[in-house]
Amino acid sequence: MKSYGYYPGCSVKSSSKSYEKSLLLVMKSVGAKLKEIDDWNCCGATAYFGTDEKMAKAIASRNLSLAEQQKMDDLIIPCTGCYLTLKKSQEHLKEHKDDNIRAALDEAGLKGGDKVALRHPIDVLYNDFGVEQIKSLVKKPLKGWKIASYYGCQLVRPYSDVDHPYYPHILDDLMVSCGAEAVDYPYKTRCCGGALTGTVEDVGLRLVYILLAEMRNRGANCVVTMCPLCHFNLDVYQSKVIKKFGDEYEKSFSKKFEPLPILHFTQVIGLAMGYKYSELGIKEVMVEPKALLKAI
């Protein structure tokens, strides 16, 4: 077994708890053992570098100062949100050997930060496990997914580490390692909106709109997210959205507007690799990929 140290964060131990079942079950599957930082706080979100930057880098940099006393050389972070908040604020530890947010560490007792390697888990299966070991615990391909895989603007930018930031393919291919047909369109990094669904809804269900006809035009019969806060707005606010724009994509592209299965991306590794689909917490989406379900 591989160590890593674990950065939950706060939606995946709340709203997307799903998130979270089917993370730590595809992790020990592949052979990686995660350990959750002791007294982690909430990161801050991206929005709160719109309001209060200096304490934004403090509250983030304060988790990993904990991950690097508690021994953690690589940190994995499910939610795209905070892999860019705490990414962000190790660039300004690296930066900035002594300031004001090095100083409120300190003051608390906490040093380091800058060294723990900041790691998604779509990064770990691929980089560190690999396609082949992935393939090699399918016990249930996906015939007949056809799965749009949604990276979302966090994860490849600013930083591009990670896979290229206007046209990934590592979720893709390891959505075809379970079997599944990766569907190819133009939009895998166009932003779902964030929090717009829930302060200027209209732009936001416009955003959303855009991302589910082109995937749905395209083929799709499956989608895949990385994201927490992309996952909610893609499936919570489907029904609106079709509801809203129905007419809309049924002029332009002569189809009805079909609601599509909006699933973790765990959880469809999960699936190949022959867990229940409640183990999964697959029941806790919106749309259940039930036709999808019956085929494999």
Given for the second form:
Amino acid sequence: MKSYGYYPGCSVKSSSKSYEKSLLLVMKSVGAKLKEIDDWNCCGATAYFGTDEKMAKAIASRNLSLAEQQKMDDLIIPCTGCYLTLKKSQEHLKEHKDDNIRAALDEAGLKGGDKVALRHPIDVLYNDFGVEQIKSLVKKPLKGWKIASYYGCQLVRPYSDVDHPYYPHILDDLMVSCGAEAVDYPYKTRCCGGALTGTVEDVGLRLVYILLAEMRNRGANCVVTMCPLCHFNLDVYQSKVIKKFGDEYEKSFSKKFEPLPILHFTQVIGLAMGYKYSELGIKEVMVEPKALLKAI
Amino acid sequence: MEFARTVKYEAELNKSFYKEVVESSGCDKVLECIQCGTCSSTCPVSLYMDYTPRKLMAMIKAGFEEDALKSKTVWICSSCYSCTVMCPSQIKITDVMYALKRMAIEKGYYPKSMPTPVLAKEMNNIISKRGRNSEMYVASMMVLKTNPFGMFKMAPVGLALFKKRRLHIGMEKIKNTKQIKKLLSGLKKREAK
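And the form predicted together with its partner chain, for comparison with the form predicted on its own?
Starting with the chain above, the whole complex follows.
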């Protein structure tokens, strides 16, 4: 058993609970023990940086200090938005040993925070446990699953130490180890629209359309994501996208724009490991992969 | 027929605007822009912007303060960091966008129809007070404050989430809200000095 700290973030506690459910099961299977940070707070996301950058870094850094106070060496962060925000704040702490943020943190009893290693679950699964171990745990190989792995932006950019910022492969490798076929396409790290689907909807929906159309055209019958916001945009807005761009798609490619099942990557690994549909919260995604299930 | 001048006279520019930008966090290399346009071509949303990122960099250098801060560009940026990774001059363009956002809010220049600043403010408020964000609350406040009729447009998404048991209405709160208060007020005091 290897122990890890765990920073869930707000999304997996509200609209993406199934991501957390499946993550915890997969981590348990490989032998990773997760301990949630006691009293963690919201990372502030991208919004806080747009209004007050120092406050944003301070508020995010509180979590890093708490993690170290609670004796965590590695911190698993499933949301790539949180991942980037915490990473950016930690870079600041590393570079500024005596500025106002540091002083204010110390004053509030929040020492340290610059040492804890920040990790996305994909990094932990791939680098600490490895493709071979995942493969050895597969009970139901995903036969017939043609998976487009979607990485999104914040995990590989700008801190691209996990994978390549434009041509990543680790999620594809994990999917292959589960018995699925990896679909290659050029937009693996193209923006999903982020918060734009909520703020400037026309632009946001167009970005989601570009991704879904490309994945479809390359032959994918399923999509996996590694970020609750990417998942939300592709999954929840898919019906709106089809309504808006369905005709355009039909005209351009002379076929119907069929909806794709969009799953959290841990749900797919969990299925291959033999966990039940309901345990993994797959009922909570908008387009369920019912036809694909029959194949395994 | 009247002819309007669309280009500014030099006297109307703020020639020292770039200094303000350079001093912001992550913006120290902004003057090293070589106008290659890599940022604009790699940006997935540049085609929706009134000024592309490349143009914006030139405007900062030349002193087009008002135009830069009033532009919709910074609010359309989704901070995907593609430009930052690609820039041959290593300019952290995403951070420059963040700096311009903050300046636009500070100076009251942001376009009133853009919901993004409202969303940001609501989120900050709730996080400072409770330590946690509430997706539902923040999204509703944003729509109500910028375009109340937008609530009808939001309804189908809400309903779909509700059916899938993903609509989370509760408001979370951390135990030690006092610590966040102390942290933020302490930082504010130091920054004011």
